[in-house]
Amino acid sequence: MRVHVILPAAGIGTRMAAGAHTAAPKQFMELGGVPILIHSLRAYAAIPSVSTIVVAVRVNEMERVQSQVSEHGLAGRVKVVEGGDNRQQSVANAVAALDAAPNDPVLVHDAVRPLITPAIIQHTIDAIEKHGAAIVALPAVDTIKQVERTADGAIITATIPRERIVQAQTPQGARFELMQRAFKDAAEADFVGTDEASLLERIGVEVSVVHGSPRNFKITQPGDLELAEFYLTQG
């Protein structure tokens, strides 16, 4: 068995750019003096069972990423491919670039979740081997309300029991054959999902949940970078 990892990193990062007064996509901003993307790549390169890491980026960023990968000693572990106009297209391009066996686990991880731990990665791999598909998620802490949008704002229509809700993180993944089928079916139906799990759910795959970590957050707003810096200094 070989494990394959995909990092979609073709996003522009407009929310981070607007807040930080910089045009740099957030995956290329530095955390502890190292690009956020490199932190994420290093986390997976350190897992012995991971044989393939594919990062999908915009065509005009491919040279920069290849240079960063080489600079940080990852050239032999990471393959750079062209991303798409959205996350789903980027992941689909990377899936197409994989040389994988049907039962090989394929993990997809947000490039801007740099604080993922080896334990969570391994638990996700184990869950995919056992169940076929898995995502990392956290239980909801706050009370969740379902609302209806109106011209005057939102009106609550229901309270959703917290025990039935989780907040999705990454990695998310499945056996290669399931991932291929999910993306093929979505493309044929012109369906665009919010994440890989939504595509797997759509074709009837049961997706197991692996307990995540508050530290495994997605760097989206300028304040997130300061929080990530703090966690990084705490080890």
Second form
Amino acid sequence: MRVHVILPAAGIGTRMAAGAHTAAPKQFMELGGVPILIHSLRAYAAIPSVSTIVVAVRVNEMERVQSQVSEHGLAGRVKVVEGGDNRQQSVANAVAALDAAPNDPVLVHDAVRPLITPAIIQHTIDAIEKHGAAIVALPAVDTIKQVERTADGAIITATIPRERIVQAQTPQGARFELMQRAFKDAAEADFVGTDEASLLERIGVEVSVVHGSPRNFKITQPGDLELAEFYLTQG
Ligand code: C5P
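Switching from the form predicted alone: structure of the form predicted together with cytidine-5'-monophosphate (C5P)?
What follows is the whole complex; the chain from before opens it.
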């Protein structure tokens, strides 16, 4: 069994740019002197069963990423492909570039979650082998409200029992054959989701949940980089 990993890294980072007055997409910003994308790549390259890592980036960044990958000694197992207009399309392009067996686990990880640990990655691989599909998530600690947006902000329409809620992180994944089916079906139905689980759910796949970590957060807004630096220095 070989494990395959997809790192979507073709976002343009508008939320980060809005506050920080910078146009650099967050996946290329540095954390401890190393680009965020490289931290994520290293985490997966350290897992012996991972045979391929496909990185999806914007076409004008393919050359730069390829040389960063070589510079950090990761070229052997890494393939760089062109991303798409949304995260789902970037992942779909990477799925199409995989050479995998039907039962091989395929994991998708946001390039902008550089603090993922080997233990969580391994638990996700184990859960995919056992159940067919899995995601990493955290139990909700805040009370969750459903709202309706209004001109002034929002009004509450329901309170959702938080013991029934988890907040999705990555990695997320499934056996290759299920991933192929989920992406094909979504494309045919013009369905666009924000994660892989939503595509798997809609074709009836049961997705199991693996416990995540608050450190595995998505670097999204100004201030997140400082928090990630702090966690990194804490080991
Ligand atoms: O924008 P969002 O927070 O959903 O981004 C999650 C991940 O998806 C990021 O690593 C980002 O680079 C990636 N992405 C992508 N292609 C896009 C948009 C986002 O690969 N068109």
